[in-house]
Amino acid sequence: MSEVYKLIHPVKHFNDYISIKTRLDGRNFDEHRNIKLNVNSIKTADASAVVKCGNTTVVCGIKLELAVPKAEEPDLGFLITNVELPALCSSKYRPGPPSDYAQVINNIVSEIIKNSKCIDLKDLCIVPDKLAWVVYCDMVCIDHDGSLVDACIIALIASFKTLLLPSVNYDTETEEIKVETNERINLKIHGLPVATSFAVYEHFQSQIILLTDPTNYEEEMCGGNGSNLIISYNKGLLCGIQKLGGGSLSTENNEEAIRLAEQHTIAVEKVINACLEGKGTNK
């Protein structure tokens, strides 16, 4: 029966659960699902990650390549990612060419990365105006339930701590390229940054509510297409937030989705961190 009236009032019954201040699944507002997490998961890629936040699942593999850095950017390298969502994650999505939700959730991923700084791409560059590494970052949502960019962000970033760059010894004179397979170092990462996604909701009595870690469904009822703000951080210093549609917020409104993001930055964190001591990874 609650199927049924969910399916003719959504409205309705969204706020029915609001009012007595629970989420269908349970959660309190402020209270983000369960993420499991999985390193080295691919075999064929330099690096990988599997994430599962919720019903949530992102797959991400990162490939290396050598090629000429720009010449207006003689030193430093290349870090390309790429998010994909095919029809198999979400019945929203159809076979074919990349959707613009696929290529708004990447710029996103992007600039989080970007603005963190987690990553200086003079790390790429093993000879200046000469040879420098390309690292292919995708990501592939196979199950998509809501905040998107926060499963994505993890698994990129568990990836970069298992990636090892291949020694490569290159001769000026001859320009002969020798990749040393067994001799690798670990790709230098400068903190942490995690991302935090919320629904902003307009209660019908005035009131904004701000939903952690929404759902699918939650996104879609606070009139979004993905969550409405997201907040990134990397170790302590705030480096992005993203407002996309939603109502607006009030100071207060602030304080607290900042204050959530901080709190889900350092659980974020030991996961990631227990995930890699498990699996014997030094970083």
Contents of the next structure:
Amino acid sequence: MSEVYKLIHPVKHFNDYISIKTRLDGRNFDEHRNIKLNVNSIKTADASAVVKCGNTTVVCGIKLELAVPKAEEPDLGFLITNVELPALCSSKYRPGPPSDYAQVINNIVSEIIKNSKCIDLKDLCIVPDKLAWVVYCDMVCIDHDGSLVDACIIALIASFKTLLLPSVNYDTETEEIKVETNERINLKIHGLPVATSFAVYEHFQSQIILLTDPTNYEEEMCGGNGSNLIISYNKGLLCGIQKLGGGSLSTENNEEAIRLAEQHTIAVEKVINACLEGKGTNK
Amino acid sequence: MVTDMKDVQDFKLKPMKCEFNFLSKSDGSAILSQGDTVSLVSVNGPLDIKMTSQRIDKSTLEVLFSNKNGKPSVENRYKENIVKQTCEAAILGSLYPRTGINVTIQELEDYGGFLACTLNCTCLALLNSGVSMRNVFAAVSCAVDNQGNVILDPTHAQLQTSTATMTFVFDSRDKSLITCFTDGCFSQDAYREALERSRSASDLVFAFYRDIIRKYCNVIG
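Form predicted alone done; form predicted together with the partner chain now:
Complete assembly follows, chain above in first position.
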């Protein structure tokens, strides 16, 4: 009966749930879904991670390549992120070239990483003007059930944490490159950026409700996929606040969102550290 | 920090100049300069679009952004998305089901705060085209310099030394936040201060809209 009601009167059905202060999957407004994280699951990649936030699943693989740095920035390496939304992740996407939405998500993810300054591109340079690492970060969404940016950032950061750079010997005279895959050093990560998504729901015009870690259905009910409020933290500083359209926010909502994002950041940091420690002891 | 702001600040924005109907063939167009930053926006619609992108409950908004060199890039998609999402919250799309509204943006000069200028220009072009809107919106940009001070509507020189930039878009009715995007690292206090100062400064933009409308349409002004 409830399923029929949901199909015929989707807005009223959603409203009724919000009125009794609960969400469709039984969570409270400020509750996030369980996070499952696994690192180094893809052996052929240089570093990898799989993350599941509720149903949202993202696989991240990192591949290393050597290249000549740009002439304008001879002491910087390259960090290239790519978010893929294949047709398999949701019925909304068609096979073919990357959709506009995938490009937007990719831009948000790469901006968060860039702004948080968690990776110093100078660390990726081997010999200025001659040789530098190119870090290709490919994130593939297997199942898109909302809060995609959060999942992408977790997967990416967990992969970075396990990334080991092989040591390279470069002969300046003969220009010979020798890669020692047995001698590897950790890549320096400054802080641990975490993104938190909120859906903004206008309940009876006046009341604004923030739904933490929304599912795909909740995102759609709150003004479409692109209109989440995304707050990112790194080392206690904000490194990106995005909100594009959707419901409008008052000052109080803003304060609440910042407070919740701070709490969520601590929780996610614990998950990532616990996962990495678990892997460390198993070795 | 918010309380003692009023005596410190005399909310000043860069001088704004605007011309309506800059393009003769579009349904609505506006060119806006904020200081040295200039943006040109044309709006066409509601018009016929192909079946696959039609929506039965509201109009489809299509935004095209072209920068100075004309090359398409991922960054352009992101800027288009910002304008699209912001306009969708403001336009009464349900009045024009199965149609499309086209917004075309041309970058002319970028000396800082370009997206804020573009969003304001888009709002003026929409007003000029006569598309029904729920409310108008005003965009204000802010920068945080290396001492942590918030600068309202920064100039090109100020942007070179700033550590973060933020852009806020407010609606005209209760001045609540519609859109917000940031660049760089900043503290919570800087964010709060920037938000409140931009909110107050948005009044100036709304007053400017009113002046322009009064000049061009003496019936509704």
